[in-house]
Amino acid sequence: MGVAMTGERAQQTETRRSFCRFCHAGCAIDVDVAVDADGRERVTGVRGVQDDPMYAGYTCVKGRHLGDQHHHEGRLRQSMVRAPGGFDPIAGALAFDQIADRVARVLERHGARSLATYCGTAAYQNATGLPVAKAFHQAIGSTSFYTSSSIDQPAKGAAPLRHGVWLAGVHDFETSDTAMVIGCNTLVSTYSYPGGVPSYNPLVRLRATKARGMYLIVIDPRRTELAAYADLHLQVRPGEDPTLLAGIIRQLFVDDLIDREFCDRWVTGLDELAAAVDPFTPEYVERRAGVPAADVIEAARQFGGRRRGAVSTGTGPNMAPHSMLSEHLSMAINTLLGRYHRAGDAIENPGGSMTPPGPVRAQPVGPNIEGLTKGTAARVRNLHSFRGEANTSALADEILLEGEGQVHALFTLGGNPVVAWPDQRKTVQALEQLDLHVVVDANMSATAKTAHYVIASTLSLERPDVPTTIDRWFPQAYTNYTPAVLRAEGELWQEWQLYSEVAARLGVTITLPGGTIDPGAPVDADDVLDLIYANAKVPLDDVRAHGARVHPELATVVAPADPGTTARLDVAPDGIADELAQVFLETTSGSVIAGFDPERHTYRVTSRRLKSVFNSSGRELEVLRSREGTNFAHMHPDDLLAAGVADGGTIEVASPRGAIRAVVKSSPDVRQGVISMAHAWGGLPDEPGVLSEFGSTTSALIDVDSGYDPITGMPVMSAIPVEIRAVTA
């Protein structure tokens, strides 16, 4: 602590040890707090704790703004209610009461599955606020939970169903020889999960691993910060990753470089797999997704001859055409390569140390066909809720489609759907159709402006919390609690406070795995914390007394499998080899897509990560914006020449589904033909001055209706294919 004099008043500074939510990964940091003579307090400092066993003192320019986030003149202290021609202050308590009325009625009328629950990216920067929004689902009976999960990677948890999961995972990063990371620029975003490069200090141990002999592959369409690191970049055009996956798993298939041992064991559907594949040679990858057929062949053999290291994925074919097609050809490259950990290896995170203990097994769990359609059934385009969530790609519809099931009423957390959504004028349709919606957010976001109620909420400082959504990511079994660091101004509340006010209005009880919520009772966060860690490896009392560590006695020594298992991981299940046909006979990934016209539709929109913002979180602040600039649309210099545009021009980009106007800049890391732009941009449709400062969203380029995956419903948002004109007025 130290005193520092302002005027005559005396200021004393004190450093308080945190760690970072702005995004998923969670770096440690030391918060220099002044505070004054009247006992407020302003961060004036953010710092990466350098002895911290994990990150090592990383911190990025966002975390290092976190000050700015919590103190930005524009910030909501007071919860807000619509009123005629805009919005006005209402007490919190005053709020729940209407709130928790409104809700009685639309529940009265309309049955349980009428109210739904939207948790955004920046609720899975807060271990309190989903589980206990899914907490109060259940005990309401409601089915309609939904999260940003099923925006950017529903493929990530509904591909393991069809394939099956190998119980001890897939090798580490850095522990391997080899790395093949598609879609992911985790130099820049959170982790390609599962094997690929760590969040945690990332450039370091990157550095560290290639140091050590890693022959590292990146595929993406653009030359990212993680593919300038690459020994081989496969610089594919979008949209074409299950062509190139396909490509390179024929090769494995030529060169002979299957585990056979493994694959007889524990692997099914081999021949179907081989034979899937067999049309899509080195020569006609080439001609479809622009990779040079000795490029397809080198990767195939420099990565299936080395023995360790895994394919991860990130959001880039998560969110493009066939995305489970694409999630699952890369499970099936690391299972005919027998890319797990087997019996005998030792594990430093066997699972995660906030998880309920168990032991891990050098065998699978079979697929789980059925897990994919037994969850509730969706309104629209025939789809189902898997893992407990729904589609978030049909809620405008759910929202909008009349009849028994239709949602009324919303609480979105941490979330923007306004801009994050795909179809934005439908969702902006829909939004303003509910009789009602309640926003918990710590600014009057784009989403917030179409709201009945906007809760004021607390930013990651000024609660306490644990790293939990990323417990299973870490390298070694890592713990981290903060109590809040930061005095909340004004009249805040967290996101679990929405449900467990409005619960003790209506008399429902919310159970948590360590026990109940009961209406009315005095809770605060920390121990809404122990109610849902209650069964974690590490007790939660522990983590708080001891901070930031990792945990060696948690790691294991895999276990052989159990004599009588007869579970098999299958590489070939039904519906793959006829989407590898249909894929085959495509001319390109954009033909998915209703009114889709190759002559016209030539470009490729794809999403791309930023430095300085996180989705939509950030661009409120000037200090973190400016870095930005604006939602550039960057284009190859070549393509600009092409289009007659000048650096710092305008184009209009038209989908088949609407178009948008954007700003370019020229990107020689952009493969020609493409349009590199960010997710979660813009503001509301016509919204006035908004171009130069926020850019587009490319969600009003997204139909979500053709293109879409038959089981995920995840619908075309990367690799959409446009049109560009230049814009002279």
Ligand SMILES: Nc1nc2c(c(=O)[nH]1)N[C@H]1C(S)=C(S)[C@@H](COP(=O)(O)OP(=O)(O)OC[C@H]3O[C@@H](n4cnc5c(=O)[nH]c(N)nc54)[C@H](O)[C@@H]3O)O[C@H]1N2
Given for the second form:
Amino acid sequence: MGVAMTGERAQQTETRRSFCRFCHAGCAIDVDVAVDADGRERVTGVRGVQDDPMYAGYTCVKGRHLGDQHHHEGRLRQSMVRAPGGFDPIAGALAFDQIADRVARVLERHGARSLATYCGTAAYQNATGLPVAKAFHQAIGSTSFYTSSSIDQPAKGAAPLRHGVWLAGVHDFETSDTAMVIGCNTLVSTYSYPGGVPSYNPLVRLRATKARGMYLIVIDPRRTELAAYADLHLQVRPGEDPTLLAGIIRQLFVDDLIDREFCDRWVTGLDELAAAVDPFTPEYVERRAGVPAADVIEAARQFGGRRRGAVSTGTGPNMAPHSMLSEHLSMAINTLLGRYHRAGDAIENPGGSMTPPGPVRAQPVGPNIEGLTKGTAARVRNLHSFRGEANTSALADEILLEGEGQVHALFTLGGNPVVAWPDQRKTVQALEQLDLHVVVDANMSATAKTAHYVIASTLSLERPDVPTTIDRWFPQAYTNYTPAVLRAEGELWQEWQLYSEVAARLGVTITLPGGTIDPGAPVDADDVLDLIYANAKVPLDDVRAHGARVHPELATVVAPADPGTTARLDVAPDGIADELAQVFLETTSGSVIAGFDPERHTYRVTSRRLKSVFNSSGRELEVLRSREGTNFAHMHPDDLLAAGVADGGTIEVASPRGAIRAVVKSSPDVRQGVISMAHAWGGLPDEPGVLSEFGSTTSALIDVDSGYDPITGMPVMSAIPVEIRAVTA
Ligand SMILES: Nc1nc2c(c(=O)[nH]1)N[C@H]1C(S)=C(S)[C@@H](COP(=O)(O)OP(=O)(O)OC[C@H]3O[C@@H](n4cnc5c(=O)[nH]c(N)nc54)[C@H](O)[C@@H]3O)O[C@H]1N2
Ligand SMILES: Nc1nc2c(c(=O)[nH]1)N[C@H]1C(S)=C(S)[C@@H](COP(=O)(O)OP(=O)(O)OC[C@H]3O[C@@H](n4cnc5c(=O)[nH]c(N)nc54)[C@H](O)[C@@H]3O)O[C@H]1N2
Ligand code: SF4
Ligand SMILES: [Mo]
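Form predicted in complex with this ligand, following the form predicted alone:
Everything in the complex follows now, all chains and molecules, and the chain you saw is the first one.
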């Protein structure tokens, strides 16, 4: 703590320990807060905690600008209600009275399902937001609970139900001698899936693992920041991962690199899979997926010839056509090679520290195909809720389609549907039709502008929290807790309070693992955290008392299989051989989209993340937005030449579904025929001034009605077939 004189008023500066929640990665940080004589607080600096056992001082540019995010002048400091010609400020209590009234009427007229919640990323990276929203839905019996995860990588949850899961998990990146990373760019996204580059201090961990001799294979149409470290980079054509993976699996069989002992004991479907991939010869893969035949063989031999290391995927293949098939084939490679922890192996983070204890056995939990269709049926596209969540890609239709089950009211929590949901035109049409739309956001986002009420939210430093979604992915069991480290200015609310306030007015009791929030009972965020984490392996009070630390006492060894188990992993469940046959009949994955014309739609728009912004968050801050410029269409220089457009010129990008404009950037790291763009830029369609500053949203190119995965409903959100036209040279 120090005292500094600024102007004529005394100002104290304190350093407060916290963790960053600009993205999901949860880096441990020290926050310098200046407190003036009136008690007003201002963040003056953010630094990584050097001696943190997980992050070792790592932060990124977004985290270092948390202060700007919190103090940004456009930030909402009070809630708003729609009024003729714009929005008027409204006191929170009055807004909740009115919202509860309108919710009661909607529920009475249309039933529980007519009230939906959509939790976006800011409700996900938030220990209290999503669980309380979900518990409220359970309390009122509304199955209309949606999150961003169903438009992110839903195959990650669904594919294991067809394939089965190995309870002890795949090999960890840092103790492996190889890894195959498909369409994931952890060095920018700080995202990874088990087996992939850890998201905590990623570059240091990657370099150390490489120095120990790892052979890294990266499959990505772009020479990404991660691909630059690869021993073998397969610059696949977007959307053609199923072909490439089938070719690699075929080669594993040809070279007999399969772990026969493991497969004999634990796996079924080998012969069926071998037959289904047989047509995918290296030469075919080269023609179709654009990867040299020799590299396909080399990938199989290098990866299959080593002992430890897993295949992991990111949003690339999960957003491209045949996303469930890609995810399945990735899992199947791990299974064929037995890349799983075995009995006696040490496990340093058995399923997270904030979860209840569970078994870590060297055995599968068999497939559960019925699990894919036993959830609530959507009213469109024969989709089903899954793990208690409905399909966000169908929510616009659920709002638009009249009849029993129609959604009339929506709560949007820390999300931005207007720019992030696939199919912008349909999304905006749906949002305009709602009887009630309440958005909880820190900013007047594009979506907030369409709402009836905007509840002004706290930002991360203003609320207590624990790392949530990432808890089970830490390489060692690790816990952290932060109190609110910044006093909120204005009348701000936390996401969960929308539910507790409405529940209080409706007389609804919200039930969480540790007990209930009774209507009108006084609770604060820490009480709610206690209720949510009542069954955690590490008691929350211990976490509060000790701050960030690892838990060697939670480390365990994998127990042997239950002797009676008959469970098997299935590498060729129903549907896989058929879908592979279907892929083989296509000449390009673009043909799954209605209106696709191979003569015209010769380019593919691929999705990518940008370092300085997080989806639509961050670009409201000039200091971060200016680092990216705009949502550039990154294209190969030869493609620019062919299209007659210079670096910095504007093109129109048109898919069968819609068209956007974008400024091009010459990028030799992008494969020819590819337009690499970020998502969630732009604003409302035709909003004046948005295009020049914020570019466009690629969601306008996406068709939710064709090409989607039949099980998860995942639309084609990457590898979108498009044609281009120069607008200005
Ligand atoms: N075309 C295309 N579309 C995509 C994707 C793609 O790759 N391509 N990616 C998809 C993926 S993976 C995802 S996860 C979704 C993301 O979809 P969303 O989660 O809907 O979008 P975000 O932009 O992350 O929304 C974050 C919102 O929360 C607000 N916010 C920030 N901090 C806080 C806070 O602390 N509290 C509250 N209440 N609000 C806050 C921000 O102002 C912003 O409006 O988009 C999907 N859409
Ligand atoms: N800085 C920053 N970090 C973020 C986000 C952000 O917006 N900014 N968003 C967060 C969110 S919501 C998520 S879900 C995660 C996602 O994390 P990642 O999945 O790592 O996301 P990306 O960095 O976009 O990496 C996806 C890669 O897939 C490649 N790709 C695209 N199409 C294909 C294809 O058809 N096949 C193959 N093989 N590859 C393809 C792209 O070129 C890109 O390099 O990142 C999170 N982290
Ligand atoms: S990677 Fe960056 S934005 Fe994400 S938690 Fe760490 S510092 Fe914050
Ligand atoms: Mo995401």
